[in-house]
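Just the one chain here, laid out as C-alpha cells, in the form predicted on its own.
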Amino acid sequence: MGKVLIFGHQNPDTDAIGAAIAFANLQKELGVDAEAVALGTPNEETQFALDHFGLTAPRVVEKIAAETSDVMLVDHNEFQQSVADIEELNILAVVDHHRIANFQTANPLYYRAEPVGCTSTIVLKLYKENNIAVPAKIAGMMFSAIVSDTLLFKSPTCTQEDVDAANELAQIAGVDGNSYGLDLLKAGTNLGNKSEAELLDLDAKSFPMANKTVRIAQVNTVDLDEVFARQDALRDAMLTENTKNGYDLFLLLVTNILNSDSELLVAGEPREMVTEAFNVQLKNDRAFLPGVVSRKKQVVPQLTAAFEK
C-alpha cells in the first residue's frame, strides 16, 4: 500500500477539514503513509481555526486516481459529495456521522459511523482506543469542529458524547471553550463580502430523493435580514445552479446562530415537498422554521420522507 489520502466532503466545513487532519495524524502514528487533503478551500470559520492553532490548510484536490488508489473518507460517505473520481478508488476506511446512502465498495473496509454531532468526536475515540495522545494543535482543530457542527452545543444533533469530547479537547488545546467557540462561529458569519454564488457554495450538499436531486445549502448569520436583502439575486443564482448542474430543487437554509432559528429560500420544483416536509406555506419563496438549525437532522430526513410518500 502506498500513500493514503484522507479527506472530507466537497465544500468542506470545519469538521470535514479538522477530522481529515486529525485522522491522518492518527494513521501516521499507526504507521500508515497518510496525508490529509481537501475537496475545496477552507471557509472563513475553518481558516480562523487553522490560524488560531497554527495549522496549515490541507492541499486541495479535484481528482485522486492519478496520484494514489487508496483513500479514507471522513465526515461523508455519499459518492455525490465526494471526490470526482471516487468510483475509481479503493476506499480503505470511512469515519462518519451521517446517513449511509449511495455508497458501495468492491472490497471490505473499516467503517465507523455513530449518531453523534460531529465526526471529530468519533476520531477522538479512535485516538483513545489506540492509546495515542492528541497533539494540542490538532485537539484545537477537533474542538473547533465540534463547536461548528453543534453550533456550540445548541444543535439537536449534539449528544453528551460531543460535549464530553469538546471539554476534553479544549483542555488539551488550552482554550476557553465558550469564548473561543463564540469567536469561531462569528468568524463564519462574515457574508457581506461574498457573491451570491459564493454564499450558495459555502456549505452545500446534494441529495438524491426519489428520482430528484435536491441541493441544500446552509449559511450561518447573526442577522437574517442581511441575507434576505439579497433574496432576488440569491434566487436567480439558485435557479442558475439548478440549470447548470441538473438540480431539481435548491434550498438555502439561513440560520441565525444567536437564536437558533432558520429561514428557507426555495428555488425549483417540486416545491410542494417543502410544504409537506415542514408543514409550512411558502410566501415569496420563503418559509420560517423556528428551532431548525441542523440540515442533517431537521431538514434532510423530513424532505426525504416527503419525497418517499
Contents of the next structure:
Protein chains: 2
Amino acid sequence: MGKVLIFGHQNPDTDAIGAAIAFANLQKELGVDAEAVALGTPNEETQFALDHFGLTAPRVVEKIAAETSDVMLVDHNEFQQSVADIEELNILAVVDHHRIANFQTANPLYYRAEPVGCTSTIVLKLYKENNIAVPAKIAGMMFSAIVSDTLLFKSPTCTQEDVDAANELAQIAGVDGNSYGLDLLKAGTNLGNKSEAELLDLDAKSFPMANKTVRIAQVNTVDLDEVFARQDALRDAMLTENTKNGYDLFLLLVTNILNSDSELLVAGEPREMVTEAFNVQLKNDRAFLPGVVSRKKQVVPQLTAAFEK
Amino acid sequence: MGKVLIFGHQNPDTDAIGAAIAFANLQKELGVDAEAVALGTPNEETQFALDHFGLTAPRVVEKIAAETSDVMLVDHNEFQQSVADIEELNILAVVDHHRIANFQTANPLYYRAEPVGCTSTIVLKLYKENNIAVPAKIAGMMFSAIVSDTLLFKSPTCTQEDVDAANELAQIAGVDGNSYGLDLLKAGTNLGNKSEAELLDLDAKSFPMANKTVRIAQVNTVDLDEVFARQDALRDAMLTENTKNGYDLFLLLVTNILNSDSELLVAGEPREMVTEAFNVQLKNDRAFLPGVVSRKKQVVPQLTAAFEK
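Since we've got the form predicted on its own here, give me the form predicted together with another copy of the chain too.
The complete assembly is shown below, putting the previous chain first.
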C-alpha cells in the first residue's frame, strides 16, 4: 500500500472536510501514509471552523490516479459525488452515514456506515476502538461537523450518539458548544455576496432516480425572504445548470436554521414528483415544507419513492 | 420496526448460516424481534456443525415481503446472491466480508464490512462492542464458519483477526480446534452421493462481469481425481445450467483441502478470460491453479480485471 488519499464528497461541507482531516489523522496514527484532501474549497461555514481551530484547508484535487491508486472515502459513497476518476481507484475504506447507491468495488474493503447524523460521530468511535486520542484542534473540526450536519442537533437525522459525541468533542476542543455552534451556522448563511450559480453550488448533490438525474441543493439562512427576493434569478440559474449538466429536475432547499423549516424552489421536470413526494402543490415554483431540514432523511427517500412508484 | 429476518446468501455455506444464527442472537439480546432464516438447506459440512453443537437449521425462505419488510444481511450484499424479492425490502443492516457490488438502498443503514476471512469474525467483534457474551453452541457454529471460510486457516483470505477469533470461539465452544476442524471440512467433501447438478449447486455464486454473467462454483475434496472422473458429466451439467439460467461462463473450482491447490473446469464463453486472468492454457477444458483456494481473493478479482481490460 502506497500513499492513501482520504476525502469527502464534491462541494464539500464541514463534515466532508472535518471527517477527512480526522480520519486521515487516525490512519496516520495507525501507520498509514495518509493525507486528507478535498474535492473543492471550503465553504464559509467550514472556513470559519478551520480558522477557529487553527487548521489549514486540505489540498484540492480533481483527479487522483496519476498520484496514487489507493483511497479512502468519508461522508459519501455514490460515485457521481466522488472524485472524477473514482472508478480507476482502489477503495480501501469508506466511513459514511448515507444510503449506499452507485457504489461498487472489485475487492473486499473496510466499510463502516451507521445511520447517525454525521460521519464525524462514527470517526470518533473509530478513534476509541483503536485507543487513539483525538487532538484538540481535530476534535473542534469534528464538533463543527456534527453541528453543521444536525443543524445544532435539531435535524431528524440527529441521534443520541451524535449528541453524546458532540458533547465529548466540545470538551476536548475546549469550546462552549451552543454559542460556538450558532456562530458556526450563521457563518454559513452569508449568502448576499454570492452569485446565484455559487449559491446553487454551495451544498449540492446529484441523485439518479428512475431514469432521471435529480440535483438537490441546500442553503441555510436566517431569513427566507432574503433568499426568495432573488427567486427569478435563481430559477434561471437552475435551468442553466440543468441544460449544462444534463439534470432533469433541480430542487433548491432553502432552510431556516432558526425555525427548522424549509422552502423549496423547483426548476425542470418531472415536477409532479415533488407534488407526489411531499403531498404539496407548487405555487410559483415554490412549496413550504414545515419541519423539513434534512435532505438525506426528509427529501431524498420521499422523492426516490415517488420516482419508483 | 417489526419482525426482522436475518440471512446469508443463496446456496448457504457454514458462514452464511452460522453468521445469521449468531447475528440474530445478538440482535435479540439487543431487543430486536429477530429471526435467523436461510435461503437454502444446510450442506453436509454445515449440517455436521449444526449436529455437533445441537442447533437446528434456520427455516428456509424463498420470498420475504409477505412476512415482513425489514431484513439484515450477513455474508453477502450482491442482490443476485440474496433473497428473490430483496429489492422490495428495507435493508437495516449488512455484516459482510466481500466486495460491494449490485447493492443499493434508499435509506441510510448500518453497514459493517471488513476485509477479513469470515463474517463470523466480524460478528464476534460486534458481540464484544455490545458487551454481550456468545453462547457456547453459537460460538461453535462461528468457529466452524471460520474454519470453513479459511480452509482451516490456510486460505490467503485468512487474517490474524480470524485466527484470534477462532481461538477465542473454540475455547468458548469447548472444542479441540484442529481435530474438530478437519472433521468438519471432511464432512463437506462427500461428493460421491451427489448428482452433477447438486455438486454444481453446493457453493455457487453468480457475478456480473462486463456484460456477461459468470457462475463460479467451488467444491472441496481430498481427491481431485475422484471429482474429475466425472468430468464429462460435469461439463454437460454446466452447459445445461448456462442455458437454463442465462450464464455465459461457468467455472467449477475443485479445491484439494489437504494440499491447498485447485483445478478449474470451464464451460461456456468467453473462456479466453480464464486464460487472461490466470495466465494459463486450458487443456481439455481444465487448468491447474497451484495455491489457489479462495474464490473471493484468487479468482473473482483476477477474472473481473480480465473482463474489464
